[in-house]
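Shown next as structure tokens: one chain only, the form predicted on its own.
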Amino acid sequence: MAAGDGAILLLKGLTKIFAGHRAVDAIDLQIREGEMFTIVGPSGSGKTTLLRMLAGMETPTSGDIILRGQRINDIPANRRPTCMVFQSLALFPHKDVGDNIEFSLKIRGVPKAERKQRALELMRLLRLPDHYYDRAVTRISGGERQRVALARALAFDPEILFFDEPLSALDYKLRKTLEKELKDIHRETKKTFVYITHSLEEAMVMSDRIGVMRDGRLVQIGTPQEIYTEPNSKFVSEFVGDVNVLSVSVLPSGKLKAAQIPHEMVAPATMNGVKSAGFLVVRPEFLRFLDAPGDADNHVVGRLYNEYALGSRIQYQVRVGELVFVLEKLRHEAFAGGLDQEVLIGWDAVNTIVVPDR
């Protein structure tokens, strides 16, 4: 993997083990210059050591960690042109604002009046006003606060800023505006991301490329509408937002069967290598109630068990035996009939894909 294509960062081969358990299994990556890379996975698939090592906290047991072309492996995490946002945020609660601001600069021994232009500046650009410069930061809110630790990490004008899920502990309402201010900061700021969560929404929302990790590895990298609509696996698939997922075999004919359906189905055109046998992925948004067999490639008759308004949308549930298929429509185009009644519902092939269980 060479340093081309606006690469920042390289790994290559990057691992950790803790007694004998690889909490981060040869790892390779190009993170490129400017962009927002959020790493999604469960708790335990070593997202954090992942970070903890790119920042600093934590050294590879093999590897290389390539900033620019200069390996960084031994570089302690204060003499990296890096720095990182906590989910604790880490601020200093005896001080107000503009002096956890300011922090960095007064390290580096820049002037007071220069110190608090630019803790002006970063506090405007984070919709922070100009009056809490004096505020004792532990009498503003937790989305303040939050605020408030991007822009110290923003005065220490790093090259590359790390995020350890700094919005997990905001209420949903809150989680979603920063969201959004994130996004439009980095696009602001121009400055590279490296963002770690285990909210693949909230992932999707922010991200250029997203890495899904699994049991120490990058199993998929891919854009947000990569890994939504072309997962490479069944681990990725039902990690990705609400999905329906079939076990099926593949027959002589190229058709599809499931064990539960009675009839074949048609197969999508991406079958991702599998020859035999793997999973059918259909999306929500791809299902439909349907007037008669014939208006979709693929049906299926089941009783519709219940119905959830989720703002905009609506969302079904449909059983058919011991399956559980879920729809979602947009709240005008919701479904007219009630519950328990015989429902026939579809999908087309081109909106499915088949992934194998890795």
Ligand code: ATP
Contents of the next structure:
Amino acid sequence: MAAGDGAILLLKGLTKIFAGHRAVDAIDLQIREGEMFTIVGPSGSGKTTLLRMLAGMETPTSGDIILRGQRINDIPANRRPTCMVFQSLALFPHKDVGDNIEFSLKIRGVPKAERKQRALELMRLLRLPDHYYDRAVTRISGGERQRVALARALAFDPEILFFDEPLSALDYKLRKTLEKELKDIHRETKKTFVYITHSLEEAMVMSDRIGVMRDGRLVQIGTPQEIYTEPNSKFVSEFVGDVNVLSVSVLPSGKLKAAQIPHEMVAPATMNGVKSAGFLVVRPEFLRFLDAPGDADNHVVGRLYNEYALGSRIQYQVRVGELVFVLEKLRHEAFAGGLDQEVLIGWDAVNTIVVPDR
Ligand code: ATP
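So that was the form predicted on its own. Now I'd like the form predicted together with ligand ATP, please.
Full assembly next; the chain just shown is listed first.
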């Protein structure tokens, strides 16, 4: 296949420069047929600009966008077999649910009866009751409006759906529900979904693969599991939730040394090419309270100074000089002691990695 193995969309050196600023910088990427690919990154990293180029709403400065082997750089958005799903705010407020869903079919000249049948099919797929067909979009809830926005995008059967932070305006509980529903709809429709968000948590729940963006570049691409357990840089490791990141040097013996910790530490197998200095990454769930120093490969003495309930888990903060270590335990494994007491904490090397400062 010209577009690469199983790829529906191929990006080659895709670049967008705004007044000398490289908003998207030489991106190479293959998006696979039927996958849910999420682009995450902090504000200003270039996610929206990249998505707008893919959807035909922005012209690349250089590079190519290839859909099923055909270069589509110069094809306008309305002539591409793709569709952008925005926040529900982009619905027509004065039209009812049915008219909103059927909009793209109407401009393509599909007869009314056929349009209505398709709208009702999509409403059922998206778990919207049939009688909403005639209801004004202003008289349904935020979550329902988001489903209507998705039904409208699916109406003309696009090959790829692009999502521009569609859930960001919704409250936490509704967002969590819709994340799962969107994943179900992805599975049911078998379409290719490309999604952008600044929330890695959201990306983790829904995606087959994630691309992490920084300063216009994709710095890591992988499954949610790979991004979480094998980040390739300090930037990616810190982007993925709470984490302990310790500046370390590599000793000639192969052990690690941190300025604030008196003992040498056992190094992990995964060093990501770090030879002399880098950062040790220990996730909060792999740190534990010890009874004796020998109970883990590495240990450190600190003072327990904070404890937060996170629902099913409890987070502890332990101060070691200037450093703060974060530990997380399930509620039934809660630490028995109280705040302000000296504690021994530790971790096994196998549960850690070393990353470079990129
Ligand atoms: P956010 O999460 O805040 O939406 P983002 O990752 O989507 O951010 P972009 O909106 O793609 O980032 O912006 C990337 C960079 O390009 C930013 O520095 C932004 O200021 C700049 N930029 C975006 N659009 C334009 C434009 N039309 N003209 C000039 N600069 C722009």
